[in-house]
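Next up is one chain by itself, shown in structure tokens, the form predicted on its own.
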Amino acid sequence: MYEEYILKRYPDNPIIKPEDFPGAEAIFNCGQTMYQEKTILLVSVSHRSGHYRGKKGATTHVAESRDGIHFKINSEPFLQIPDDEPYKSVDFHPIDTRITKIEDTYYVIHPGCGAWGTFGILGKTNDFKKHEYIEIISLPDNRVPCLFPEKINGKYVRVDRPYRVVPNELHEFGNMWISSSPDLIHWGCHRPLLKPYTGWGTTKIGPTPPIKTNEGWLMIIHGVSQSASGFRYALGAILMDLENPVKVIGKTQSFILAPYEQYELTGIVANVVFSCGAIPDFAKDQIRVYYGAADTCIGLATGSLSELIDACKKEL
């Protein structure tokens, strides 16, 4: 039996399975947050028929829970693709949401996937009942922009992971960058943040929405490594300076969660643990990470916030 490190799996994982949604082939990679004392997940659902209620592709649904374990999934898709342009032509597969609360608004970024490539689409909600599209905010290929939960030096800030399909001697598959904006729509002042740096993430790394702590901005990241058996997705964490987040002040050299359980090793995409966020509880010194397992089901892992921050600082 392997020894778990910082993040510990919930014993009865997976907590959400395909059979929890009629006709689903998979329920996976979820945005996550708290709303009115309930845990909210925006779950990605892939359907056995290839379509849902007359529309092709996957759908994203609100799942809510009082205890963070038992979830009720809304059958109505949360992301309703508009019938007008530009979204009608470019947003065919709305999954992998990232949620950031800024003041009283929950901003939701999801990748637009289609013939035009993969890019970030920004939307918002105040109640997780109605979602409003705002704008396309990144060019292809960049599917994972993640917003900071407050302005820094008067500007909105985000972390991106631009992606190169074919690496060469000058560029890896995916490095993380930071940029800023006066209005959440127009982005610039791009700065490099972090390249793949360790064995469990040699091919590419990617962000989730940062969490503000007294020690810095804590961010769960995924890392991808490649071997003869294919790609492997694991999770780690980094710590960024509060005033100047382009400065990385800590990072885990070891992964904090990697695929070892059968439901993580086998599925639609094997050998994957993948998170789109995390939920902190400062009073309990706890962090909860709801993660996609093998792009098929959803697991829960929890750990100590302070232990994770210490690991980032010690392992830098």
Ligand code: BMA
Second form
Amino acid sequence: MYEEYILKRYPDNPIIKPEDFPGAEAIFNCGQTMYQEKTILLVSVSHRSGHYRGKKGATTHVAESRDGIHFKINSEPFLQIPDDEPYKSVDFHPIDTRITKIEDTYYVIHPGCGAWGTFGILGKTNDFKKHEYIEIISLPDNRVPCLFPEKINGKYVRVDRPYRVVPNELHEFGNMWISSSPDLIHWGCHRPLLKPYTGWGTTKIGPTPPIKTNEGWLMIIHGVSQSASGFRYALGAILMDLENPVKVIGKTQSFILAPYEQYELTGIVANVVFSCGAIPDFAKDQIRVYYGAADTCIGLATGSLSELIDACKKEL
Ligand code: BMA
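Other form of same protein, the form predicted together with this ligand, not the form predicted on its own:
Now the full complex is given, and it begins with the chain already shown.
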């Protein structure tokens, strides 16, 4: 059945496994980008001991590769949690990193969590060695805003998935919104973008950093549906108007990847394929998606960019 998916799995998946990092129980849901012709993943590692060199909880590490398949993971955590305000008062949850390159700077957003709720924290790097925190940029519960890679009509733009913990007949559970900012810190002009619209994402849908194409802004999304076995996470894609991205001009009705292989069906959280982004290669007409499988390991799936855009436009 999976031959029909737009994204095809790399045959030797998973490409990064817990065994690749001493002491890890899981390596998953990575931010992804290109830097100096290398593929960079920001991998989230959760440790068997529950801590890593004195750091509690998960740590985030730079993994780099020349061929996009074999990665070297830096054992030094990339995100160093600052000891001053406003960060001192909140708990960190450095997983699910979303990376957006704007001019020469790579912006990294990840969630904070804990008693104060779950919210987005913005930071930046120019070299994937030094990272600097900038500001908390969303209220709870809104964990990982995704930035567009350039200003649109003079403003920075982002997509959010604010989260309603208790849905009812009047309020959906997980819709996406869009907003703009003059400086990446102060955000406003919030507008609704898209509600859950299809069977594989009836419960909630969530964004990744949009990719500019000639046909519109392409965004890989995740969709969550529920069954007697709990949540199931699949991937789809939408297309937004280049000038006015609040206008959704296409979306895949079908998922483009869903849990099917054993490493996606079983693991720390069963039935999950989850992505924090995608890497386009326009010359090769290819999109690469590094995705977390069952919150345990990382798989790679690739597909044709033009086929994906077409599927959005034709609502396949
Ligand atoms: C989401 C994120 C993902 C994870 C998924 C399933 O809320 O936290 O990192 O893959 O849940 O656990």
